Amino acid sequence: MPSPTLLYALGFVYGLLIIASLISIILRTRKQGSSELGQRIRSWWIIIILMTIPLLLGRLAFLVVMSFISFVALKEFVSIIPSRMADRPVIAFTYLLIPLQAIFIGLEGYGIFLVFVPVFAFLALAYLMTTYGKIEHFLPSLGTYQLALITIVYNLGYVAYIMYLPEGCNEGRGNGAIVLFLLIATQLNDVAQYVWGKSLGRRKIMPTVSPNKTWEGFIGGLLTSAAFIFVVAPLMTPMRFPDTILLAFLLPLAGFIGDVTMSAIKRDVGVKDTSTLIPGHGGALDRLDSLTFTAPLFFHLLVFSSYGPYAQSCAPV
């Protein structure tokens, strides 16, 4: 059964999106409202909805849809990126190491979830492509197709994983609890810097890269998930109290570097969304971005604070 602090934060978020809703639907009535704003919130709901029927039904569901939304960004990844023929055997690899992970982590193998993809399925990855024989514009396939394979098939697999850590040391607040946590910490900074770039925005970052982020965008984004994280990971999650100051500050600062890298990625193929899946939003990829920095980093600061060495009895094997 879904534990109650799992439903007590959805109930949150809903009630965030129906502000939001009724909000846009004011603005729009009084002509201040922006047709691309209503398209987000409704994009938000078909998001969220989305998310939480397998958060609901349980950790294999959760499992299944994870597994396909990887499979869809890396489907948008490969669809935007140049290639050659002699990618083919390399690409299909890729796409069945998403079942295969997702087996592993089924199976609680937490050991060779470790080490399978970013040490075995890395080399084999680099092996598969000299196959074919094609010498040029080698080098930079592979790094393109390794960089897909740990970003897109691997870190996402962590947010997978959250749902099948021992139930023992996460104090009766459910795994599933944990994952909205990690999903809402990270879309929260994507929107937060949005906003607050918009707001105040005037010094820009990365301006080669991404034009539109300015320093007041990332420190107001930074310090706003640093305070939600802060205040609700206690609630939310067992992490102890140094690792949740630790997390309030490097999460928001992985999600920006996790956004700013898909945005290289983009601007060096010379797209702005890698798909238009989303409306209003692109993409799979383009709202996930983020979350294939910031899965890893709270993953192992998760395991480390609550089920590493302080706790081990609630130790993953």
Given for the second form:
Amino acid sequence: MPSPTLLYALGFVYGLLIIASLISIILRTRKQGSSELGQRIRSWWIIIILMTIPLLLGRLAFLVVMSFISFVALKEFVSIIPSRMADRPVIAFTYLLIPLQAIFIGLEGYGIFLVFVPVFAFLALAYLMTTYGKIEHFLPSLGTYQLALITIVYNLGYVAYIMYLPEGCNEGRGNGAIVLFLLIATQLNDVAQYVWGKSLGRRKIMPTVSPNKTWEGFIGGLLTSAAFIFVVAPLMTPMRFPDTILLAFLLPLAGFIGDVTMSAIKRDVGVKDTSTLIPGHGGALDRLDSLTFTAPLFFHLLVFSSYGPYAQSCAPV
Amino acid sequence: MRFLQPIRKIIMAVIVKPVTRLWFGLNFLHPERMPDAGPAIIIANHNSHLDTLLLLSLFKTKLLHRLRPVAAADYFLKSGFSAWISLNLIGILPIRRDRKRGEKDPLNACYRALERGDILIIFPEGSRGAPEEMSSFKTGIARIARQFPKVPIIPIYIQNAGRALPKGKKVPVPLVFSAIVGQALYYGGDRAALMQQIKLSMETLREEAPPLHWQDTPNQRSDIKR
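Since the structure above is the form predicted on its own, I would like to see how the form predicted in complex with its partner chain looks, so please show that one next.
And the full complex, kicking off with our chain again.
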């Protein structure tokens, strides 16, 4: 049964979406709105409806959907990075780790979930790449696949794992509310940085990596998100003051870093978007870039502040 | 074959389209340049068996019965099972590659299909070349076009299918495909000119594709746009 908190939060999201749609329609009737804005909002409707269903259905449904999202993002990543023809088995191996990680999550294997990809899969991947005896570009290729594994397979797994944290540590609001909080905070930060940058942006922050990013956008977005997190985190998650202060500043920072890192990758390979999957947005990975960095940060701050050892119980009061 | 049409449609809706869009992925550029009705000639670069499925999936289901991928008879009609699938479910138009002196034109079947209003799918490279490389186009396409100067020739550049399932490999690895549709070309009275136009068009389309600088293909691009 979805908790009232989850339903209220969903109501808030749909409320925002309806307001955004109305603004877009009004702008269009006055012939000021761009068609891209309308397309973007239409895509948001689809994304949010697709995420609402598994949040209401429960943790297994959410795990399956999250694994599929990881699959789509990983596919976009390995489709744009420089790779070698001989690396097809390694690419297949990275895909196989998604269901394996999902099994670890589903069995609530906290320890193995944390250690498997960054230690064992990394080493196995390096060994596997030696087996077909292709030495040219071995090292850069290894690095790209390991980056794909850690940012997509491993980090997005954290989002799903939140659903498998011990029930009952969130004052009856359920783990779905925690996941939704992470998703809202991350996406709101993206939007806030974009809006502040568009309206006040002057001083470029990283001109060679991401020419549209400005100091004004970064700071405005950071303060907006920090205020949101500071107020809303205690309402949706077990995190309390003063831990929320740390979260309020680190989560927007992680979101910014994730966005910029993906920009650097895209700029290096020479693509604007990772695919054309989502009209008005680009690829799935273009939407998920900040989440790949905020998810592990949020997860560990949450567990550190509010759960017992190995996340097996609620924090002792 | 007519009674198999509903089955083809179901296979298309349940297998071919979901597989190309979800298991793989598709960046479909300029879909508005696709033909709404036959006759038409679709030409594409060829690196993988997935090319045919990808091209079939680009069309609306209502045009499915018009689509005829032109394929080598000696390869696809080898065994009974694959021949049955190729002829009845994929709807290939088998062409003999080993034409002997004095035999009639092996392209006759293509002419008749165009007269019926079908959409031919042709890979002018002949066979699947080395992965992700384009070899030169055979001139059979110009011979067909000369007979039908009013039928549009629509070039489509395919990227990544040759990586997902190269020649000689059995397991397809999921990758996002790109299919970039070009402007329609017409036969203007000169075979060499048409071939030149086709070559130019394919090269332009390749420029529009994501600039994959693979580390082991010779035709990688140095002019990556910044």
